[in-house]
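This document opens with one chain alone, in structure tokens, the form predicted on its own.
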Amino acid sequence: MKAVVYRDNGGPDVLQLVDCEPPVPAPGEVRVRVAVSGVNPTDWQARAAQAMAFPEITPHLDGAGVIDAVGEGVDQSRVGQRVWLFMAAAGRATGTAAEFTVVPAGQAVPLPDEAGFDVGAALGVPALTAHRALTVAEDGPRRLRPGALAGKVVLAAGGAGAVGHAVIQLARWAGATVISTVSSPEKARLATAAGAHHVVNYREGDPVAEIRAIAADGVDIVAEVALGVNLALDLAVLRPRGTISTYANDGGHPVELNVLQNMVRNTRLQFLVLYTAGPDVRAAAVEDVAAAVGDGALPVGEEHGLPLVRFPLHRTADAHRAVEGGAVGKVLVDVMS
């Protein structure tokens, strides 16, 4: 089979396309013929700087394809099942940038026939992170379903990004009123296509007044991608006992907190990352995201607010460069020809 590997940390040029033997699923594992591999910032960050846990690593956490073999203890009826994968390369050497990969059976989630492989490859990190962001509020639900966020106002910062896009879609599916902040008219168009009820360009006019006009009592949950840049805006629109769910700090700006201001407001500032969220939390997120996919609530493509930026397997290094460069939309690697 063909696979992309790296044997040392560094820039995208360390990625090599090689021929190797397909992996064999161990007990409790499935082998998946990968159709589409999804690329996330964590993939290039691991390649660039994370200590090498294996002599050779195939990158990428997310993907979609078809199970073609199962290990001992896994139901044989799963062979031929369409699936989406998450955290494939987490603590393992076999990510999804390959024609075949192996994962624990629970990390290969059934993908409905009506959902394409592009949808499956775009789930994983973005959708599970979005679920976590929407389920950590003190006064909010721990699980998502239609109606779970009814009466709540969610602010999706950076609604044109992959996680912001998933926040909009999941929050809307769960019944919230969704506001998204964006930096340009083009990104406003994408956030609207994703399903945001209201879109605010934070570079124009008075974004605090615009958001407060929509949510007079304040926003319940902010899903934040750039905390250092946006904290003042977030606090200006957050209701008492509201939650800022932070999954990134794009721009790297330092964060300074006014402790008394946040004490008086009873602010909840929740940092989150999937790796340490815990298995029960991840399992709940997978179940809820799968239900949303089944309801058709997580479509992708430009017409749904998430442009797809595609590369063939042999250009995986270019796919990494695109993500590092801040490509708008979801970067995918087409594996199955």
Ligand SMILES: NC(=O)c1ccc[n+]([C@@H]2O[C@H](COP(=O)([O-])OP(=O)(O)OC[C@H]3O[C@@H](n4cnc5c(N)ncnc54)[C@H](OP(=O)(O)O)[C@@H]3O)[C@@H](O)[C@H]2O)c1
Second form
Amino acid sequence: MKAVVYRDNGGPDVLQLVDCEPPVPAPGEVRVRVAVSGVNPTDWQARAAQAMAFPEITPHLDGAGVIDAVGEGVDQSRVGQRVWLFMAAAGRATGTAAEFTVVPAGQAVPLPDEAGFDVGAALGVPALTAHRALTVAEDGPRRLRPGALAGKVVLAAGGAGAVGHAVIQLARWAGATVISTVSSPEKARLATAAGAHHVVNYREGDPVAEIRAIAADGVDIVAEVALGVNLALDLAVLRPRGTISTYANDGGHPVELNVLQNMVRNTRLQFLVLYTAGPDVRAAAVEDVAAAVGDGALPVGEEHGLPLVRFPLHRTADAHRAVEGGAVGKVLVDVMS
Ligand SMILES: NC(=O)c1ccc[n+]([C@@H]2O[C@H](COP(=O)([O-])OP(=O)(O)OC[C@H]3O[C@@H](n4cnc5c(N)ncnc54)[C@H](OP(=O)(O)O)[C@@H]3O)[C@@H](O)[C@H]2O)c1
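Alright, leaving the form predicted on its own aside, put up the form predicted in complex with the named molecule.
Okay, now the whole complex, with that chain kicking things off.
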């Protein structure tokens, strides 16, 4: 089979296309013929700097394809099932940038016939992160389903980003009023197409006043991508006992916290990363995201606010360059020709 591998940390040029034997599923695993591999910032960050846990690594956590073999203990009837994959390369050498990959059976989630492989490959990191961001508030909900966020106001920072897009879609599916910040009219169009009820350009005018005019009682949950830059805005629009769910500090701006102000407001500052969220939280997120996919609530493509930026497998290095360079939309690698 064809696979992309790297044998040392470094820039995108360390990625090589090689011919190798397809992996054999161990007990409890499934082997998936990958159709589309999804690229996330964590993939290039791991390639660039994460200590090599294996002599050779195939990158990418996310993907979608068809199960073609199962290991001992896995129901044989799963062969032929369309699936989406999450955390394929986490602690393993066999990510999704290859014609075949193997994952524990639970990390291959059935993909309904109505959902394309592009949808499946875009789910893992963005949707599971968005789920976590929306389910850590003091007064819940812990699970998402239609109506779970009814009456709540969610602020999705950077709604044209991959995670921001998933925050908008999941929050909207769960019944929240969704506000999103963006940096340009083009990104405003995307956040609106994703389902945001209100879009605020954070680079113009008075974004705090604009958000306050929409949410007079304050925002319940902020899903934050750039905490250092946005903390002052977040606190200015957050309701007492509101939650700031932080999944990144893009821009790297230092975070200065006014402890007294946050005590008085009973702010909940929740930091989150998928790897350490814990198996129960991840399992719940997978179930809810699968239900949202079943409802057709997580479409991708420019018309749904997430342009697709595609590369063939042999150009995986360019796919990494695109993500690292801040491509707008979802970067995908087409594996099955
Ligand atoms: N904790 C986790 O488990 C987890 C999971 C997934 C991703 N992440 C991290 O989250 C970040 C985003 O990932 P992604 O895949 O969504 O990347 P992406 O598709 O490139 O999106 C990043 C978005 O952040 C926006 N942004 C940057 N600064 C902003 C600001 N001050 N205010 C509002 N929006 C701002 C950008 O829009 P503008 O440039 O227009 O502002 C862009 O839309 C990365 O750092 C990634 O490593 C963490």
